[in-house]
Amino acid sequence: MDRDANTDSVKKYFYVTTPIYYVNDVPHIGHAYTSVAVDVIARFKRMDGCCVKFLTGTDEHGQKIARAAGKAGMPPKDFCDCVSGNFRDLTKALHLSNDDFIRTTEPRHMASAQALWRQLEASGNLYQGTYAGWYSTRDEAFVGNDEVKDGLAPSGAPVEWVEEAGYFFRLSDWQDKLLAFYDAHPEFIAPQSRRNEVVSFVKSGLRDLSISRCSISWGISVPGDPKHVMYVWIDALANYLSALGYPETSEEFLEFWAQSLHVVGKDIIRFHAVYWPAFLMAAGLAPPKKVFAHGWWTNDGQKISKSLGNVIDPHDLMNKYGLDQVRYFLMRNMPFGEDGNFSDGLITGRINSDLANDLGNTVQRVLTMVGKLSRDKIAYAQDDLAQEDRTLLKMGYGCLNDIRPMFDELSFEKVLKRIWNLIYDINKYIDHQAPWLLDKTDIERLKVVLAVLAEAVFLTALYIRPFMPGTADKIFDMLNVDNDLRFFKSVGVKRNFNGPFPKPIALFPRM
């Protein structure tokens, strides 16, 4: 697994979550989609000098489960046990590079819950009482009188009559708190409308939340009131700080979370940047910096469901197109935030075009100029470039300066386009260069050509990295390019490339 980092003697911390995946169905396109996210986010900071902890993993315990698991005839953990190594085992066919995967059945998240659940009731935030309303247990989500709708959540899930005692959240005393907390922090909810969403929601007004069950014994027992066990979003959000090793909050700990992503799906965004920042505010911990919530993916147009079967497994995609091919797709089909589509004909448009076209026939062309014309040895001296020499490696230097900001924003597609008009000035150089014809009348020239070309496909290989990992070291093999060389330090850097080359590979076949 790829996790090396250029670190400098000054740490710079970044901590970046997927919401944990609730264990009641096995995977689908949705959870591939926020987790190869999230894997070129970490991927990406690691190159440039991070410190990085990339956190997945899966949701446990709640209502759901249990029924899940008694319609499957199992045990809830060993039922748990199962769907969570379905999860495991998709982090590794997509290569993510994640440095921790937690489940909410482990030792360590249940003490973490708890002195969370200590903290929020020492702070004078809960209280008990007894809840009568709507509880869809598809959404495990408290439902509003006003949000029922012939028997359906907002969601379109059923809803289920509720009458039991419990504890309570005082989610009513944080309104103008949390209203003040999003005007101080606007980079807090992402994208814009999605905080234009969350702030019309905490304006309507809030109501207590309720945040223990006695009517089910399938999750983490509430701290010394064991009839009662814990909301499973108060559970399933605690994870975050678990993995941190909280309650002890050390000094990497606060660097850490200072530097907090959590990136979600839409349908969850009120759990994350309304009940969270309340709970961790109430319990005397900062807010994460940032919740960013994407969109959802249709098919063909249709909504993805299991009734229309029309679901999309991630492992029948990277069998059918390849791993990269899928990772790139789903960053560069729609701007990450919005809703997309999928359909057969957009990724392999996308793969032929973009993949074989581009990028492949591209690094194929200039690598086996390199080890053709190259005598094995390629490089140039800063006095031997002429103004077009300068302007493409100025094009590549100046590619890593404009996409981190694309990189904070989750821009993925306005990163990917970036990369793609280095490819393109790439051809136009070899086609007003032409090293074919140097080859026989200046071979100095040539080997100065040669050498901006060879920078300039190896600038491309960092840059694809985070996205196409498998891709960017098959180019950097084809270059005999070290392995500690393969991060950002590396950008306009004087470096000569040494052979003999191999001979290039293709690296997509068309579809």
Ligand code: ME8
Contents of the next structure:
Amino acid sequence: MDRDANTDSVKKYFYVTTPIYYVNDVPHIGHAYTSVAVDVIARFKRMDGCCVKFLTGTDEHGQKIARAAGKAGMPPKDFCDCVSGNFRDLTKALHLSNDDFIRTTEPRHMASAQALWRQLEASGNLYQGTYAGWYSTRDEAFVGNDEVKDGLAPSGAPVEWVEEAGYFFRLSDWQDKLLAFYDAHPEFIAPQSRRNEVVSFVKSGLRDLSISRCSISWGISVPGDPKHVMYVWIDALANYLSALGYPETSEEFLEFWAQSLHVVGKDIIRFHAVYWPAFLMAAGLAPPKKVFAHGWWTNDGQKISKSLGNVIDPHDLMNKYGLDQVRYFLMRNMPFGEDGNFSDGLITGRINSDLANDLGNTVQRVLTMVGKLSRDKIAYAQDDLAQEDRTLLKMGYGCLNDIRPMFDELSFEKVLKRIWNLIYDINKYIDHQAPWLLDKTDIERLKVVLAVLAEAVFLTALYIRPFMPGTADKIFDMLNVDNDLRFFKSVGVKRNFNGPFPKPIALFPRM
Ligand code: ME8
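Can you give me the structure for the form predicted in complex with the ligand, which would complement the form predicted alone we have just seen?
Next comes the full complex, and the chain you just saw is listed first.
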């Protein structure tokens, strides 16, 4: 497996997660977006020598799912099996490289969530009481009186009045500790705008949190009190621990947890950046290293919702535009963290200009020359390199150091712009060197130019690989590059490319 072939001998761990998606409905572009982003970062880290665990899965308990199952006329578990299968299919269709797919109805998760509960109870953070207040089933959230406006939660979801006995978590005790934690770990919440939002929410005061339900039964039983089920958010958040084997806290668990990144949409930042670190600290565990909340997609400027009938099905998109085209568009269209819009015009424009023209034409231009002019072997001696050759290679090799910090900030669109600068430089180099003329005048120089071009295209393929793995592998195949060289450890290592080279194929049809 390529992920093992590339892991450094001193292991650098990296744990990255998507939210686990509710199984009340079919997957749409928003789910595909988060999942592709996490896949890109997971693939980048693996190519960079890390030992990566990439987790995704489905959130299957709670009132919302119970109601959706009832509406479908199915027992909840059968309903979950069916819809969870749709999400699993989507991971395959998007070529996600997830290492695990967790379902909250699995025994391994239920045991883990109950262990977390017991830990919270043992630490004195739980007490029994009665909740009388608003609840939004769509958000699966308890909503304060002051937050309800015109019968709606801040998200616009309807609320209903709930009165039931249950368990509370002493969240109010955690206000100062959370603020101290945010201060000590400024990198914990990103981007900065979300961090500001969370800090001011916590500063405004925290109420204790109801964490069980007794009016519904579709959930994980509260340990020792099976009349109650756990509130679906404590159940759901625990998935990040269950997949690492909690309550066992092996050395590997701790290594992964110390390098953990939760990527979520901005809708669920409060659960991940306020409740989750409080639960974890209360249970004697460290919070995750980072929570990144990305922005929201709209369709032709409108909110995406079932009632507006404008939900975008990722399978339709892939059938219409192609997998790598969709993956590229999702990562390039808007800065990660900001909101953005989908339209057919936008994706078509990107495919035609960035992929067909820039990337596709450049690769085909180079590989056609390599095939026609190289006489089946591409190699150069370091001493043969002219200044222009060195400049292009420097631009190519230097790209890796430039994009590493951009990846750490999850600035995917900046990474892509940097890679595209390399593509523009390759084109300028071709125009200056005019290899088709060298074929008639200077065969020795032609060999060097083709070698530099092959190397630059090889580097381009390496850098686009996390985003468009299928396209990158097509380029490697056309250059006869071995599988074990398709990693960043190959950057800066001088190589030969050996023919005969297959006839280059067009990578992206124009739309
Ligand atoms: O919230 N634009 O699940 P969910 C961008 N089960 N991203 C979007 C989006 C849009 N229009 N719509 C959805 C849940 N998303 C809980 C999570 S985690 C312990 C539990 C993405 O099915 C985005 O990542 O409602 C958002 O946070 C997630 O889907 C919500 O998925």
